[in-house]
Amino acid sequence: MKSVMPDMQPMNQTVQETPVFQVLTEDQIEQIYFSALEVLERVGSRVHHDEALELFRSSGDAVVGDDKRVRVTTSLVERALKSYPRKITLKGRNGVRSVALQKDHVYFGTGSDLPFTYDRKTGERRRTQYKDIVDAARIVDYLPNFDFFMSHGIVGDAPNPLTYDRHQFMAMLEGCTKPYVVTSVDGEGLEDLWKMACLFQGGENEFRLNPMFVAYIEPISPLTNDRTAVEKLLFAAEKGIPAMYTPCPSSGATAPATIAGMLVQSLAETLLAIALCYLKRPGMPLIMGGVTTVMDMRTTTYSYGAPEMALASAANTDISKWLNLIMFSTGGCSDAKVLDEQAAIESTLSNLTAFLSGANLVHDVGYIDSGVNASLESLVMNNEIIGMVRQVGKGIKTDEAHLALKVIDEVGPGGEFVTHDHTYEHWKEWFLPKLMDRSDWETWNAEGAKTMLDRVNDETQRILDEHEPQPIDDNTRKELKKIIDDADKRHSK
């Protein structure tokens, strides 16, 4: 008679099913936070916007210098931090609330505004056009491991550079039904994008409850807030538009040449925005962000593939969770000029660290050439990488079914598990690659000896040939076109 160990509920044990990854200790986070507060009290930050300066001046918790340098008290910052929501849910134009931004929930998406793309027919590097944005949107709409869409390019054939953002958002809407992260020319541009989104969400109040997009807003490092960035930030605060204020310091160039120093400066830049939005409208859904990387001292490149970027991004995520703020991070990008082995290596490292850190919105997936070139094939490759990363993130379950003691006992020495019901029940939990090849040499040769790049190219073309997103109804399309046409007319004078 076979013996089986009795079931027993263990006591005083911690069972962790998912991997635990943390770069900074709580003491280190506190050091960085208190140092950032010191920067804001002693050094301050320049703010080139009259309304913002008046908000600080009348607060009683800031000193505004003649040079527009603003220094704020720790008291103001800490009051502001308590006012921000810990959860934001985004709803795509398909009506699905699919992105729940809260602690340790991770979502992947593209980046925006790439000036160049590789033409899939000629292989030539050329200016990105409207159709390229639509194609990227269709790819993201199809790929299951992408959760939100940034434009993955800048519309180079827009009729007016002052209104390109409206045309760009229209291209995004054409091709993708998932939630978006948008860029805008200025506050007026953001207002038009918000009006376009409200057509789908059912008005301003519904947009507050179910925002379709997050606004990407970027200050100038070090410690400078230009008029346009602040204009967009204040409009977002007024309308309840989720917004990330995303410093992009370059360690050794526009930030100290140490990761800790870069984190201090980046956090100080974020905390000033946190204080300003609180003064404008407490409780607006502000998101912490930052593309924190190094400048390669040999090439002066702002590196998207550096391991320091992955490390600093994960550290920033540790800080965001300590502050109870949602985090906008970076992953899946590369300095490689084409989709090659370097692109795969760099994309995998940053995707993995961003996911394990628990960052909420991981953007720039698919960037190559240090954020200059768009690649649809990179999106398809990264979809496979993210699938693998998410599998690692599932960790290892140690309940009775997964420990499989009964199964081991039943099979016994010299047996086999292939035909056992337990195998049939559990093998589908494994990662099943779509593009990776696991066949033997003979089979691989017989099927054309295709490389990973061959398979990525084939899959990219298949999606473009076959996938059609949910269409926009005619009435909504007319309203969208009117908003865009009105903007073009205003700026054609």
Second form
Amino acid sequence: MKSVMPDMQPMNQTVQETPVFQVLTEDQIEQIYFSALEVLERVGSRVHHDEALELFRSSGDAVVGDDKRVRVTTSLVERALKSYPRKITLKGRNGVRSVALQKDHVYFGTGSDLPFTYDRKTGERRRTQYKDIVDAARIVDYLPNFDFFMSHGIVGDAPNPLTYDRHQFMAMLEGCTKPYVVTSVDGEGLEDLWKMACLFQGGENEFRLNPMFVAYIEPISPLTNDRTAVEKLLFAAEKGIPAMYTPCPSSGATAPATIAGMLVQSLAETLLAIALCYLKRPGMPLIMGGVTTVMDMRTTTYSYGAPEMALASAANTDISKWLNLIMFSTGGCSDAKVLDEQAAIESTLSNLTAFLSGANLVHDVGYIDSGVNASLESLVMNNEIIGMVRQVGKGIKTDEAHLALKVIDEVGPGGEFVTHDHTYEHWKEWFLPKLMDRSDWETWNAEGAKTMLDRVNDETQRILDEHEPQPIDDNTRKELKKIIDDADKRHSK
Amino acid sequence: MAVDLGQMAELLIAGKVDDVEKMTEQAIDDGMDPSDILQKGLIAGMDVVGQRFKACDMFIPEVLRSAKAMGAGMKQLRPKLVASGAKMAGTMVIGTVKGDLHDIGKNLVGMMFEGAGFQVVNLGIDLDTQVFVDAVKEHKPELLGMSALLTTTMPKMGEVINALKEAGVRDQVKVMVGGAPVTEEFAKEIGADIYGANAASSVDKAKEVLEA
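So the form predicted alone is up there; where is the form predicted together with its partner chain?
Below, the chain from earlier opens the complete complex, with every other chain and molecule after it.
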């Protein structure tokens, strides 16, 4: 008898099947990679963490300077690179192993920690609160084209900034049952979040098999690793928690003004973490990252809508595939201050590029105001954009049924296909718009002449009014609360 | 065993053309009231199809299957309905005007009207004005539908209306026009009764006008 394990449900995977979309040739990737190795041997990277420095020192494959600058041999980096898993499957608290991170499987999700939220009622930009995270979580839980959830906003009404991450994760758990990418204050914070997640997954070892989240960790460009980042990285390595170490350089400010130069530096920053995690515990599930964009030279803004961001991100994905690493990338975000035409244009470009490149986790979907302001409406709009993008990425089937020679013959010159069985069977392979309007002028007018923004607003409100995620049971809730309360107590002294 | 008209409606919604036709035949053979077969079986099913289409739960290929099932049922039922003098949707004559070879859109509209229980006489494409006038005289339809997809052929629809007037038959038929470049204003300008913006709304509007 066929038995179906609860966690063997079908994955919500969309595979990038377009045959050729690459922005770097293999020769170019090699040039960038060898340059990054050269940076690590010659320039090095500064590491503000004693245990990490000791790991490098005792490896015999690194030189640690008095200024905490670590230079690493290619030998160590290349041994380390071979140790990382090529597949990580995340399981949400809904029990579904829905995110299978592997080559060309593309998943979309939000970004995190936006200090401000666009208030739907007043139209003002205000501080993000706990409830805003829950609302964003509920919307992401509902929208089919979102696969994972980052907090979108940062909880501004937590009792203590040093423990805000536990409260934030609680809000995420409340609203969304899909897998997460989490941010944490420090190593201790990550440990608490991991304990909270283990409550759902059934313990530490189960979490390794069925991780519920990926820990988001970032170095400081150029070539600097602060204490808390390294602390988190080493804790993740120790416990086998999937983590990404994602450089966020801005070309022309914290990285060279050329995209190639930024890619070299960004890769060097990643490779340092690759070497460090290998020394701590070979084989931990580390993911390559990179939010690579330009600093706008009129405003100094770190641009989330620049075409260079889309291009450099696709290049990073090309590199990640060549290195056999899973890629954390960026899309669906904008510099526009409100959800407007600019937001739609920028979101579309970066989503499409990220999908075609085959990045695995595409985050920051729904960011507006250059990574400062959170928009719920943008999530709803991007759900439609991603649906269209996925349709393009699906490519074209050319088997017998899809070439349809028999059908063309049956219908013949001057006939029609609309009532043919073949149409009935295949039209559902198309993208079915939910918010895109394709009605005729008269119908559109009769239905209130609504613009895209009107429809996005209506749909956002409908989801907020109607969608209730699967609740957390009382026992688990109590245990979650205890972890959070304990953290608050420790930090109130 | 008596034919279950609720089941007939379900089969119609599911687009089972042959089943609906056979079941209609069976119901007639069983001596059921033709009006009941029409109202509680076929029309009850098409009403649901219409609602689901508006709610985006059904789409054109499915609606057309149901419409085809309706047409197949009506083929059996129509003579009985005529004989019993029962009230039913009438006849529609439809065609594309002179100079215009566009076929599918007009056929779609025709299928939708079949789905609404009309007997549809499809004249074809590239039709001389006189063909429309003759068809109105011959079939005595409640409705004449004309289509043009080109701005260059649109004026032909006005010519047909004038020809109907000259032939003295304009008052016995409601005229409906449609096609991508056609607008409500244009329809009024040439003296048409109904402007059909799309296949589905054309049916609603025509029913409204005919029932008024």
